[in-house]
Structure formats: C-alpha cells, structure tokens
Amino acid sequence: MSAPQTHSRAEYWKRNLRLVVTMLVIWFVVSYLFGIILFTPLNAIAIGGYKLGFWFAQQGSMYVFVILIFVYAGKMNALDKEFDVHED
C-alpha cells in the first residue's frame, strides 16, 4: 500500500495552475509589453550599444521563453515530487 496522501488533488492543481499563470504572465509582459507596447520608451535605454526595446523585440523574448521552459520543468518536477505524482 502507498503512504497516505498528505496533499489533496485540488491543492496540486491549484498550485499547478498558479505556476502556469505566473509563467504566462511573465511571457506576456516580456513579449507583448516590452517587445511591442513599451518598445519606444525602452529604446531610450541602450545596453551594449543596442536599444533595449529592439533587443526585447528581436532576442530578449525568445531568451526569456527558453528560460521559462526550464524553470517550469524544474518547478513542476519539484511539485510532482512533493505531491508524490512524479515518474519513477
């Protein structure tokens, strides 16, 4: 027999959805707000000779997206282990 569950399924999905929403909000802010809406004000800032708005529109949003993939995978693995639903 398995050990009694100390966490409920509802709590697992609540925390899972909170993580997904957080990742989507970060992605939205970086790709849409920084890359499109705030493009002009961010261009007033230059880092390494490149305007920040241009960098977010062309490169930054992709870098952040890849980082979000790894962060999400790591956090979901930790959450799965905490709720004992991880793969062996």
Second form
Amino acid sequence: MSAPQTHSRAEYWKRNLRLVVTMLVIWFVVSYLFGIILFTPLNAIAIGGYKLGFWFAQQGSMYVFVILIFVYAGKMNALDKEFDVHED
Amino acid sequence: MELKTLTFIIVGATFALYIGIAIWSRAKSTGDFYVAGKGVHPVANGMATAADWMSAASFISMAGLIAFLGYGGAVFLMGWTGGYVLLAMLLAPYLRKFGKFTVPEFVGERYYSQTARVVAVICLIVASVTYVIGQMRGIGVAFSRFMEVDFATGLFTGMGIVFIYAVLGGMKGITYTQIAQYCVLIFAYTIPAIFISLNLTGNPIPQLALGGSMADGVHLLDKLDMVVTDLGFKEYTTSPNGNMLNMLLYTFSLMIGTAGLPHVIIRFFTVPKVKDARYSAGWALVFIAILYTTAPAVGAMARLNLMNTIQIGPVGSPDGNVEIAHLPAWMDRWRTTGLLEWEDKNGDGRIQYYSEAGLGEKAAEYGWAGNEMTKVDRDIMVLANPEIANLPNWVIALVAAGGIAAALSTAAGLLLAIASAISHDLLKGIFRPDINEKQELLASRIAMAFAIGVAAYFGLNPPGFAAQVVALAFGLAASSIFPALMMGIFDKRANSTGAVAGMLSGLGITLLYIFWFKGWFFVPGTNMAPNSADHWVLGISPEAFGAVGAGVNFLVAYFVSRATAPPPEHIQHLVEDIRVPRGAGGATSH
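The form predicted in complex with the partner chain is what I want next, because the block you gave corresponds to the form predicted on its own; please supply it.
Following is the full complex, with the preceding chain placed first.
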C-alpha cells in the first residue's frame, strides 16, 4: 500500500465518520429528544389536531429517518467517487 | 357471501399467488437459492426486505398495543424504524463488502475464532427462537379467528402450515414472492385504515386523519382523550410506557435489535453493490414506514370505535351502555376464540367497559359492579378493526389474509435462519465438517421441527402479547450480536477474547433479567419477582433491558480487548479493507 493512498483512506474514513455522526445527531434529536425527553413541553404546540411531541413520537421521527438514510446514501456515494474508492 | 367462505377463498388465492410466482421465477432464474435479491434493483430488494421484516408483531399486534398504550406505543414505532438508520450507516455497507452469507461467518472470520462463531450461533438461536414464539401467538390469533375455533386449535393448525411452508422453503428465498407478499400485506393494512379514516374524519389519508377533526369539529385525538378519561382510563395522547428512562431504553433496545437481527442483516449481504446496500436500507424503510405511520391511526381509531360500540350514550345514564341483546356480531365471533370475554356483573342486561382503578367510587354511583369486558386481548384489535367499523366482508377477509402472510413469511424465514445456523454453522462448519449435503439437510429439518414445537408450547403459554415477545427477541439480539458486529467494523483493536466475553456477558445479563421477571425459560410461575414496574430495577421493563445488556457487552468487549493481545495483522488489514467499497465482489459461500 503506497503512502498517499493510505493518507487518503484515513481522510475518507474521517469524512465518513463525520457524516455518520451528523446524521445520528439528527436521528437522536427527532426521536429521543423531541419524542421522549421534550415530549411534554413540545405538546404545548399544536399542529392541526396533533400535539407536537405526540406527532414527533408517532409520525414525524419516522419521516425524518427515511430522509436521513437517503441523504446519507447520496453523500456517501459522492464521497466514494471523490476519493476514488467506488466500485467499477 | 358468508364471511368464513370468503376468507378461505381470499387466503387461498393469495397462497396460490405466492406459490405461482415462486414456480414462475424459479424456472427463469439460474436457481441460486440463497442469493435472494442478487441483481435485483434496490427498490425491489427494499420491498422484499420490508415483507420479510414486517411480521405478525408489526401487522397484527402493534396497532393493538398502541390502541391501549396510547402515546407509550411510540417505542415500537420509533424503535422498529430507527434501527434502519443504524443498519444503513453502521453495518449494511461494511457487511456487504465483507461478502459472506451468515452473521456467524462474519463473526468467526473477523474474530479469527471458532469459539466466537459458536457463541454468535448461540446468540442467534436464542434471539430467533424468542422471535418465533411471538409469531406463533400472532398465527394462533389469526387462524383461530378465521376458522372460528378456539385459540389452541387455531395455533396447531397454523403451526402445521408454517412447518410445511418452511420445509418447502423455496418460496422464502425468492424476492418476487416477497414483493407479492408485501403488496398483499400493505393493501390489507391500508384499505381498512382508509375506510375508517373516511368514516370518522372525512379525510382518506390515515396519517392526516389522525390529526384531523370529527364531524362535530372536535379533533379526533382530543375526542379520544375525552372518551377514555371519562371512563377512568389514562389520557391517550400523554400516557407513557413506564418512566422516561424505560421509554428511552425500550426504544434504543428495539433500534439496535433491528440492526442486530440476523435475518434482516442477511438481506444486505446479497445486494449487488455496496452502493446498493445503502439505498436498499432506505427503500426498505420507505415501505416499512407506509405501514408504521398508518399504525398509530389504526390504533387510535380502533380504540375510539371500540369505546363507542360499548358506551353508546352518556357515561352513567341508565341507557348509556349497549344492551347484551344488541351486541354486534363481531363480538360473538371473537368470543369463540376465547380472546374476548364479557360478563354482566350488575345484571342490568348491558355491558360496561371502564377502568375500575381510574373511575373509583363513581362507578358505584352509576350502579356499575365492575368492568364487564373481562378480557380484551390486544392482539385481536387489528383483525377485529374492520368488523368493528362495519366494513364489507371482503375487507375483513383481506385483513385476515394479510395477517397470515405477514406471520407466515417471517416465521418461515426465522425457522430457516435457525435451521441453517445449526446445520450449516454448527454441524458442517465446526463439529462435523465431513457430513454430506443430504445429512446437512436432514439436520436442518429436525432443527426446524424442534424449533416449531418449542415455539408452539410458548404460543400457548405466552410471556406477553405478540409484539412484546418480539420485543424481547430484539433485546436479546441488541445485547449480543449488534455490539460484536459494530466493534468488528469500527474498532480495529477488538479481539476474539473481548468479543466472546462481551457477547456472553451481554446475552447472559439480559436473559437473567428477562427470566427473573418472566420466569425461567418463560415457564409460568417460576419468576423470582413479580413482573411489574415497582419491582423492576429503576423501572426498566424486561423488554427494554436489551439496551443495558448491549452497554455491558460494549464495555466488556472494549476493556477485555485492551487487556489482551491485539488481533493479528491480517485481521487489521481485513478491517481496513471492509471500510472502503472498492473491490467488493459477489457474495461467496463459505
């Protein structure tokens, strides 16, 4: 393994981890924070017939999860190309 | 047409469809049985994964639990979907790059140890058998209802069909059959939800109807809160599932359990590329979320309809409750299964349904002598929902077909996973490498029959409702398999001693906690302490303890790995290698 490649692989892994951490922070906020920990205060806000905390717990968090995976997949596939580690 | 006949026809037709597709696609493919999904588009693979994943717990049981838990039911919703985020980002692409077929194979190779592989097999079997127990309960409920027999007869019939289904096996591995199953399942789930949403709010989209208003302008959820609190039940939209710590751990346990369950992970081993593994998880979650965002609407509306069926007028007025002579037909039909019971305690010829603890002395003022709905099994709610709402018979039959499809496909898949773990990983891989293919197949059938027997026994003596039993299985997977996989990818220093010690301590402590409150090996009456919030440590329920077990696993694996020799050079290279997509060949066997 040549030196520049090792360097760029380490950089690739670092960028990957940074992306994953960002995504998981959002993942934590919408489910654990909004859906459970801040459930009661958020319920003071209503959107339509939903209380906001209840909406995050039983609806909103799931929509965000779907979006997170697609954003991650898109960004990672771009990162693979940038570092030239993509398949074929 | 009579409901029973119609149900048989629809269930029969869907089965014919699955078998037909299996035969058709088999003739066309080169027939590599295990490599389901290879060369299949990520969207199709996602749909098949969704069918594989959504079991009796998701289809039959979950909305029923939400109906009675209210807000607290969110742990199932967030837990069983949030796990896909972890799966997509932390495991799927790397395991795909590694390119093996089973979880024990990965563990065995990454930790360069047969012991680690055996321990992984044990963890896998414990989690999968618990999962099958949950399915069996769902199967018993579905079959007893649609054959109109008692629960035990329904369970044994269903058990026979699962066995045949799993032994024939072929159907399971074929992606197109699962796509058909997904279509039946989602159609069966959403059609009644749309009808009921229209009935109650005039809005056909369940996700919006749940936040919508009823004909009198009151928000549906506010109405439901009023109806249940008037009868002494806890307010629907705010009642939590245990304390906050319990809800956090319960959700986390289900999430990492999802990412650690072998039959889900396996689907990502076989997509053509690493790139596809990432998108496949996303598409799987799209198709799962269609059902999961509908479920809270189904639960809330079923609860409202159930309350309104029994409490027809103002609470406490003499004619406010339904007369026994005028009970709807669905209640009698469900009574035959033994899962719904009532008793006219005050002899007024009417049924009262309320919370004795919540209503207190008021009940006596009304002339009520106790709650008369003596048994309302949570697991019947989804199947009974279209009947409660007076929907046409074909919708009721369709829901039965959907429930059976969900239960059968997952049960069969799990039985195959258990059988292959025993015959392929244990027997062929370790103890008797010289057995031939025929003997391997025989061993797998025996293992399968044994697993069904065990599951049926516990289906009759269930440690909880279907979704709760399944939650236990997730806790076990969370505490044993997930940490070993994650450390294997993200911690180069993790070695075999650490992984084995971690898996054993995580699984051990979780099993201990579960058995302590649920009875040794779930045998009723052998529990060491009553299974209630007052006795749980810090209010953590056995279903939520998997998260603690996983924490123990991580810590033990981390410190033991650092206290012992680092893994050999070639293993460290292997870990570097799976971190980049390039060079991922097709999945190879052994």
